[in-house]
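To begin, one chain is listed below as structure tokens, in the form predicted alone.
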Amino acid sequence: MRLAILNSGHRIGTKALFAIIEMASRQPLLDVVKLVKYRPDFYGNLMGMVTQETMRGPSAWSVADRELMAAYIAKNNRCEFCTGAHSAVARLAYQDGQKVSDALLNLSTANLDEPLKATMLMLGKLTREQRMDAQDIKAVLVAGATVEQIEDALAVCFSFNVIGRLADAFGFAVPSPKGLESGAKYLLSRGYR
């Protein structure tokens, strides 16, 4: 369901900001920006702080690892917008597009460190089945991840299960490859503020 108000329900200052973003990026404004700026006191400001801390705050996971987790969660949710957006950021952050493609195509055969691979398998199960148990956590610990890394990964899972569902509910348009690349550069340099 696409709500027209996401295209037209913003204040004049926000509309001016959108025009500047489109002019500077030379790309159509991403729907996710329209969502976070629509009634920002209800959703956008709070979720922006949570996502910024989750994706760019202190963590033993690299920014690239967390972006790959976000893309994998999106893939499990079949959210085309989020899969494209976060795989583009992960490719840029790793400087290794093949690594990201391999992980999203077949995680079990991808050339990833065992703690990351085991963590992503857990996140995929949690996303698909909406449950996990002590054995799932134990498998990630045995693979070498720490308790703090598991907590950080679960925060990524929370953020991108919320955002992915909103993207699908509001019918976010999937940007062109150039648009994804432009968005990836922005997210990598400025984060989720």
Given for the second form:
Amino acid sequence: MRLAILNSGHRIGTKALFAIIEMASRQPLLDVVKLVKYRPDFYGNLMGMVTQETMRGPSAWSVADRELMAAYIAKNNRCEFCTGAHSAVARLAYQDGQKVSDALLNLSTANLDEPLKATMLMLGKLTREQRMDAQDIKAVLVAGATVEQIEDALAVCFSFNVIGRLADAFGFAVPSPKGLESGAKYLLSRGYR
Amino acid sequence: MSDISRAREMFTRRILDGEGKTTGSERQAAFNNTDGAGPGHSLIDEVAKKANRIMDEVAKKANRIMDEDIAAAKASGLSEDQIFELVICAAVGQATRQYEAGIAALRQTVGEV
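Please show me the structure of the same protein in the form predicted together with its partner chain, now that we have looked at it in the form predicted alone.
Following is the full complex, with the preceding chain placed first.
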């Protein structure tokens, strides 16, 4: 990471926690954990609340759907860390790696439910072009998504347009496949708090 | 459905108005992706000016930020804690504008719900 404070500026108790996590997972600590635990009163605590509600709160979208959206938003931002991390969670949540790979490779031809596919196309446009109009929303409604589902998807878009930018600006290391798998298990069982 | 409005508001207020190593106006400028110039912002803070270029990159093309960009921000006199705060504000600001554009288009399409 590009800021030394994010690697080694944590309090002693936090450093001890990091050592325990590394020992238990047998993987290097993910840089995102170092970020959320650095001055958590400034960023990590409250952003964790937002992301937990977005990704694990009540929604007509499944957890797997929301993780796939997160991976797709990250892909559109060309954020390697977040694409890897959230496609790993989506694979685990769906128990279907092919579905996730297909969706990220070519969303138009992927075998996804129409409301999900249309919603992801909208999120991709919003992320790339940073604008949205009524026609984009109509296309998602026609595909069968509800207003509430669109709101929930926009919340996912908010969270991962924050996190992806931070990952790239601070220079998060992209974990090994084992590191991604370990992180995915943690996020699926414990969430974002 | 998820309701992030309250948590998002608390988070935004914290990063913009709470205690920090940068001033509230510097953080607001990073959030808005402006250098603070303009009516009502006659006091352009030197730190915000120096940080402006990298904050613009955080907002628009974060994946192109290089080690040299952060090094340049440090060389300009910003501490790591100041960069930490301003980068977060720039990222949240851009994500907020995108989110609000999406919500506005939704409201326009279906009316206030």
